[in-house]
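Single chain ahead, by itself, as structure tokens, in the form predicted on its own.
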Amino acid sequence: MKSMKGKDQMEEMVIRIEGLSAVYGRGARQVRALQEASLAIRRGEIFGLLGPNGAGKTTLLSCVEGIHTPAAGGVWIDGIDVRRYPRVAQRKLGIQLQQTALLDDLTVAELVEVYAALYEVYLDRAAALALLARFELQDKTRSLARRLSGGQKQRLALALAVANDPEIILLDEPTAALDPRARRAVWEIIRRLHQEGRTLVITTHSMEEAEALCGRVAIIDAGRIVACDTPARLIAALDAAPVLRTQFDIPLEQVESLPGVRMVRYSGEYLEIETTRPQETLAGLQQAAVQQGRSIADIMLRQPNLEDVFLRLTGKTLAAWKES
């Protein structure tokens, strides 16, 4: 198990990405997946790549992993040029893909041994079982991978990602398609890995996940990094007011005239109103509802969050991104 890093090491940049551009296809069918992306990721932090599906998050990770060759720019892992020395750089990485390909006819314990051996790390059975116990899979060591539940498969994918005891772990949508309970179990594992002093890079399109786990976040839209900072600083930079959220169908222009309203929008089935005078805004909204012989449901007042940052920077709400 790795020890905690000192303050100076925490500030050291362990992944450096400069002017990274990436494309798929050729000619008229060519798609530009990344456009001059630059990032510096510190040793020992949990760093989030936040954006919608198709924004370029997975492509960026593929370039870091040495799987996809960029059209321009470069990636350095602990000072190692990934393009020139991919195998050397890859030895420092543990990787969990969106859909980890498991050999279904091997047991869970055998899979850990096989994946470690790919990095020339040879675990005996006792070490493999100890690793699985850390991910609460000690009762599944003799089970075939295909017989695991979704949450168990995701925990196994995380175990495989650290089977070679890596310094840096890359997690591509680690909680995608998991139910809330399984998602929080994975979050707890990620926190434990971080406490061991490892660097983790996570891609996600979940605002909640980014705020819960990540010390810093880069927001990616259409292949470009449009912002990078701590969630708190990104939110503070908005200078945004609280948001009144409710289920009520009303023309936006009618809401815009209410007291204190700065911005109004629909996010899925919810009406969201940024307002400096929430009580007066709500009173005006309730009065409009009475005039229409209707009622307002599910009223909630929330503070500004990363979803508001998304909207300000991209012109889209998180709900719109999920549907696209």
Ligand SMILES: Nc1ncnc2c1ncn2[C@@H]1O[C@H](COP(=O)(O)OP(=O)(O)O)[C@@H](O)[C@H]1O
Contents of the next structure:
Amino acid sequence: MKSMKGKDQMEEMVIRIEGLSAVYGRGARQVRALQEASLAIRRGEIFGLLGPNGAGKTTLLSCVEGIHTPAAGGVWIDGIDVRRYPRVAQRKLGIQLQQTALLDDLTVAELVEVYAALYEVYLDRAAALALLARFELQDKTRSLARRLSGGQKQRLALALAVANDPEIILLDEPTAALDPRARRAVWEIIRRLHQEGRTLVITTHSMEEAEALCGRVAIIDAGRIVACDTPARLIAALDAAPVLRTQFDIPLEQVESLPGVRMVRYSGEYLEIETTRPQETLAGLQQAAVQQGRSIADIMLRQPNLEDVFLRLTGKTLAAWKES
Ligand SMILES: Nc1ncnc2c1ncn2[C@@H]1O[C@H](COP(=O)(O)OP(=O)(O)O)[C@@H](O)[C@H]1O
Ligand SMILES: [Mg+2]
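Could I have the structure of this protein in the form predicted together with the ligand, to go alongside the form predicted on its own above?
Starting with the chain above, the whole complex follows.
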């Protein structure tokens, strides 16, 4: 019971989201973007909101930021009701929006000034340079924002999000559309901000990213939070067997009868076989291939992951996520 919780336990929860519902539009056109979402985010954790496009991730962050007014429920930041005291709550936040239109015609140095001013923080030139150096942008101070590469823009967006030295940082798809190297650079920055003791909330539709970065993950689908825990516990709760992955083309019924097989499915162009006896299943597959005068070129054994968790909870595969 909420009222019975100890004070310490309450204080550990830096963001509290309770029964949050959000809609866009009205009447027949109304979209229910969030339905009774409840979450508690702990001080100092990297928390991930994982879900496909349209799941409600950005809407949830907008409610936390006090940008979108919920239809029901509410958000408390350090005990402050965001709806009643948005400005006070916002002062604790560093925000990176999904589409950062970085006032393209300003230089990097000018942007830092503008942002700091927005937050009512005074940054002198040395402080601004130090901030940019932390994000490896010290050589770009005179460049126009629109001339930066994707990775540099993303690092700039992160620098701006921390211009006010916030305790809580909200990042909406911080690595979307980045190449693998730029993505890793952003991961390193996120880890560093975490090591500095800040609380981070990131949204992503990448399971890999959620597993790599997040202490805890909420899985969100169609406006509802369907699970919330550490990646390891979410995966363990599945009680799933390892998965053989191959591009071999074979009728599913033929695979289902192989030893150890628990489940067979296609994930994109890959055949995925959950099996408790991978060696024997593989031998059976190879035998089937030989009978057809073919060979299996690629085969991979992987442990169950968050993708399997999502599939189990929602019936949708990763492939289905990517097309939307
Ligand atoms: N400004 C808007 N007007 C109408 N519908 C919107 C608006 N923004 C988002 N939506 C809808 O709300 C739902 C949740 O969207 P969003 O929060 O952006 O999801 P996500 O960030 O997970 O992709 C989707 O169905 C989306 O189409
Ligand atoms: Mg979004």
